[in-house]
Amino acid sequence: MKDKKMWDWETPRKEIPIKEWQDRFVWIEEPHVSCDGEKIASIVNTDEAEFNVCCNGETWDEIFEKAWSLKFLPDGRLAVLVSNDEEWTICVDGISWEKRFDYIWDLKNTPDGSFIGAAVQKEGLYGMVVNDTIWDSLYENISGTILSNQGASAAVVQVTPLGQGDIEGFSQGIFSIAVNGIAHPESFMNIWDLSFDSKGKQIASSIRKNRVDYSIIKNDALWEKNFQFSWKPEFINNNNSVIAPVRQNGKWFLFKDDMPLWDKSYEQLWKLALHEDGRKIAAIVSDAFGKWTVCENDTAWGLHFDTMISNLFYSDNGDSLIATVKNQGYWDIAVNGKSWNIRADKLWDPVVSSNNEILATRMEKDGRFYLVVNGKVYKDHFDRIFEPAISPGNDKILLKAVKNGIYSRQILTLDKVL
């Protein structure tokens, strides 16, 4: 991401009229806004089978037959999947990649935006493309594509052909993990939840050995124990160890390197959150049907939610453990076991200040959209709102929203929102 210190934190308000786009184009897709709030863009339809991208009121030079999956990259560039002459590629800031494919999907990028990748189909085979370079080897099937923070690519691929109804062939294992296009020699019935280590050098995943046995594999080393199921593994201890939620004897446990890590078991345990290389480990758990909570280092919160917990993560300094939850029909935020009690119809994950004192998010309630800071709802409402940002000095909020056909970029001081 571009350095936040370089963003404009002084101009109180900038506006871009976007209602007029409706008169210029046949129709307009959902708008997207850059991280710094300086740009707003949409895929627009200009005529029958003619699409373009409009950014801050200006369209790109090239017209496409199809376009989808528009997104701003962390470095401010704008990427989209496009098709012309029945060939697909990626277009970034109006410049299309040279490689062409029969189809392309699952657009991804690294946290700094320097690597862009996607899943592709070419001549009936499947693989990945990263920064306009396609894998050397393509496969009969692909799923679960991921990028490491350093730009390495991986996916689950089918390495053995399978005829219709070939149950015996399927049971022998037809899927493997391909890293940068090179498939591992091990194959299994199913593979899912791939996970790179912090350096993008090692990879782990959940696997299905046979009809009833599941386990975890780290690189080419398979855990010896069999389980009834398993969820996504994560690397800890300087990438030397792997932890994963596993089901055993009808209960869920957290295991580390094939051995129990936590003493307690649960009805469900998944979506791990990590801090300090595994010294703090949290997970979404259920200790009874319809009762969801968070467990941190084998100690559960006293707070429960009856519907779901959609996400769980630590603040950068690890002082706050944050969950986005749904309870009694409404969405809420819980921090370190305490709820905001804002009862939203829809809610997004919050952003957290570097000093851990400010949490800002956006919510929808009764058809209107609002900014929420530390559980307090900002007075103004909007027709649409985008992810807020917090200044490097932790004293200002960047509000990005649309109201009455005008996109506004506002800088709010904390005394206005708290």
The other form holds:
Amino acid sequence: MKDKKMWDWETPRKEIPIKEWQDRFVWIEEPHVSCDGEKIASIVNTDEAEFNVCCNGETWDEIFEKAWSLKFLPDGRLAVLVSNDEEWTICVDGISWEKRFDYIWDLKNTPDGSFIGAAVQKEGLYGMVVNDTIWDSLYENISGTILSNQGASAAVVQVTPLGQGDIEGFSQGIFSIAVNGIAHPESFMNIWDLSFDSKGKQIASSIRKNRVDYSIIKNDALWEKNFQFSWKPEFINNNNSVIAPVRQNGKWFLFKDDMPLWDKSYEQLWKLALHEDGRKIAAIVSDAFGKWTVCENDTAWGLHFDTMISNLFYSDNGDSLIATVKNQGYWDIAVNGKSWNIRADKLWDPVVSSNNEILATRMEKDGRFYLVVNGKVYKDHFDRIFEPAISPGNDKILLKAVKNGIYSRQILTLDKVL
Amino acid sequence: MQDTIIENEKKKPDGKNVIDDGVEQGLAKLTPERISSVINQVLTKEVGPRFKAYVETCMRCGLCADACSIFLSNDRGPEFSPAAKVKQTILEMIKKKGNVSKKVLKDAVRISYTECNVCKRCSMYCPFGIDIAYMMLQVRRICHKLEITPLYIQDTVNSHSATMNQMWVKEDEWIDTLQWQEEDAREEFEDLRIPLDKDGADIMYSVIAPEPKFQAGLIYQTAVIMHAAGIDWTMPSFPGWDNSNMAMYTGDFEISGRIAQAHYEAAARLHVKKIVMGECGHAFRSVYDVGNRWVGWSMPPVNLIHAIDFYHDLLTSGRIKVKEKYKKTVTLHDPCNVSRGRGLHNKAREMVNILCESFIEMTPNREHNYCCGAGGGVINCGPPWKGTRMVNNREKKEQLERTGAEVLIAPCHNCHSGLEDIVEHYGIGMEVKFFGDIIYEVMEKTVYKKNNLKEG
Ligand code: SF4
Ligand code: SF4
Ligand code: SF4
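Since the structure above is the form predicted on its own, I would like to see how the form predicted together with the partner chain looks, so please show that one next.
Full assembly next; the chain just shown is listed first.
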């Protein structure tokens, strides 16, 4: 990511009118905004089966027959999946990759934006492409693609063809994990929830061995125990250990390296959050049917939510454990066991300041979009709002939103918001 | 597999004679020890107090028998009564402490997967409300664990587990199909979109995998309806788009849970307010009642409505206007899972009256309607069982015939396919349609309200 310090944190307000785009183009799709808020872009239709990308009013040179999945990368570049003459590729800032595919989807990038990857299909075979380099081997099918922070790629691939209705063949195990295009020799009935270690060197996942037995695999080593089910594992302890939610006797447990880690069992336990390599571990749990809470190092919050917890994560310094929750039909943010009580209709995960003191996010309520900081709703409302950012000095909020056809990038001092 | 089908067609359709390769191969591998250990594990560790109460309460009074259309279709053959289905399967397993023969298991597969639609009609007539469907699902759970599920439905569940959709639709095929339907629909509205992964849209629309696989035109129709109604909607490009769930019917509750999880996870990731699902009954049961609860969501974690609810709202709010009412005489089949299961039958009738000139009720109707005969995974057991399914659907055929209607509206995919089979097999001159087909045909093709920014 471009150093946040280099962003313009001074100019109070910059505007880009986008309403006029609708007169220039046949139609425009929903806009996307760059992290620094300086650019706004949409896929636009210019004629029958003619698409382009319009960024801050400028279009690219090349026109496409199809374009979808527009995305700003963390470094401010703009990527989109495009097709001409029935060939697909990725176009970044108007320059298409050299490689062409019969189809491309599942566009993803590393946190710094330096690696861009996607799932691809070429002549009926499947693999991944990363920074314009396609896997050496392609497979019958692909699912669950992931990219490590360093740009390593992995997916579940089908290594053996399967005839129609061949349930016997299926039970032999036709799926393997492919890392950077190379399939592991072991194959299984099902593989889900791929998870790289922090260096992108090792991989773990949920495995189904047969009709009823599930387990966890770390690289090529299966845990010895069989479980009734499992969810996504994570690496901890300098990448030496793997933890995973597993089901035994109808209850969910957290296991580490094939052994129980937490004492208590739950009705449900999934989506692990980690801090400092597993010194703190948290999970979304249900400790009674239909009641959801957060559990940190085997101790549950006192607070419960009746609908859902969608995401859970730690602030960078680990002091805050943040959950996006839904209770009685409304979305909310809960931090270290306390709710904001904002009752949103739509709500996104918050961003957190480096000093851990500010949490900023956006929500929709009664058809209007708002900025929310530390549970306080900013007075202005918008037709559309994008992910806010917090200044490196932790004293300003970057607000990016559209109102009445005008995109505005505003710098708000904290006292204005709180 | 083909040989088996031809073989079966020659014989008089009797479930006892059906050879299903999945069942046969599974049975061949079973040992008496495995049989008893699996049955006892399910009976002692998995079933809840509800199960024991039912087993102990049934008086064998037979009041439920006439409620079952499969019983009626088989000339009231005693072995087809709901209570007898329990007696021949789960009670036998309990009585023998799990030490049952392969013959008993083979009968249990036939009875629980193909002679019960788990439609819950009988429960309404039982003085104790005994849930026979629940008991049959426990039989299926045992058969699943013994790996003796019918071949076709097992293949469907295998697909669910590997792709999170029931028809082995590959990830690129799904997106490509949506883009192709979108392109075609631009003949009608030049700026029509099927918006993929639109973060923060109001509605996520989900379908069952047969739509992209065989009936992409249904997605086209919905896209036209959404566009004309000015709805801010999206469809996920990633797994979770298929709301169907055959694992719930084979007894593979783990895969069933993962499917429901993927569906709601997709909606949460897209930050939508609501999921609208297409016209499917079992899928509704799966995401509203079964799969969600297995993972611990007592209610759908994201608001979820069936297409009947959604279309009703569009028609009564004036977002979709009827240009000219549908002329042919129509009747309506109430799918059990959204009628008995959700009470949508009155809304469905209001819709028929808004859309069509002439409506003939079938009897019985509403929550008392007979199942289409395909439901509960029965049709998904595939060609080997089609002959007996037609025998078991005789009562349904008579119910349809009595209406004399030209068109049969069936707002459920399973019902739709099953009813088409009945219509074809018995030579009833009826067209089977979805509400979406009728709406598409009679609606005004204008856009309700243009968004200021013309964004789709
Ligand atoms: S659930 Fe339906 S099909 Fe099964 S026994 Fe009862 S009425 Fe018959
Ligand atoms: S009506 Fe109820 S009690 Fe009577 S036989 Fe049927 S299930 Fe048993
Ligand atoms: S297919 Fe339709 S009628 Fe038949 S059981 Fe399902 S919902 Fe009921």
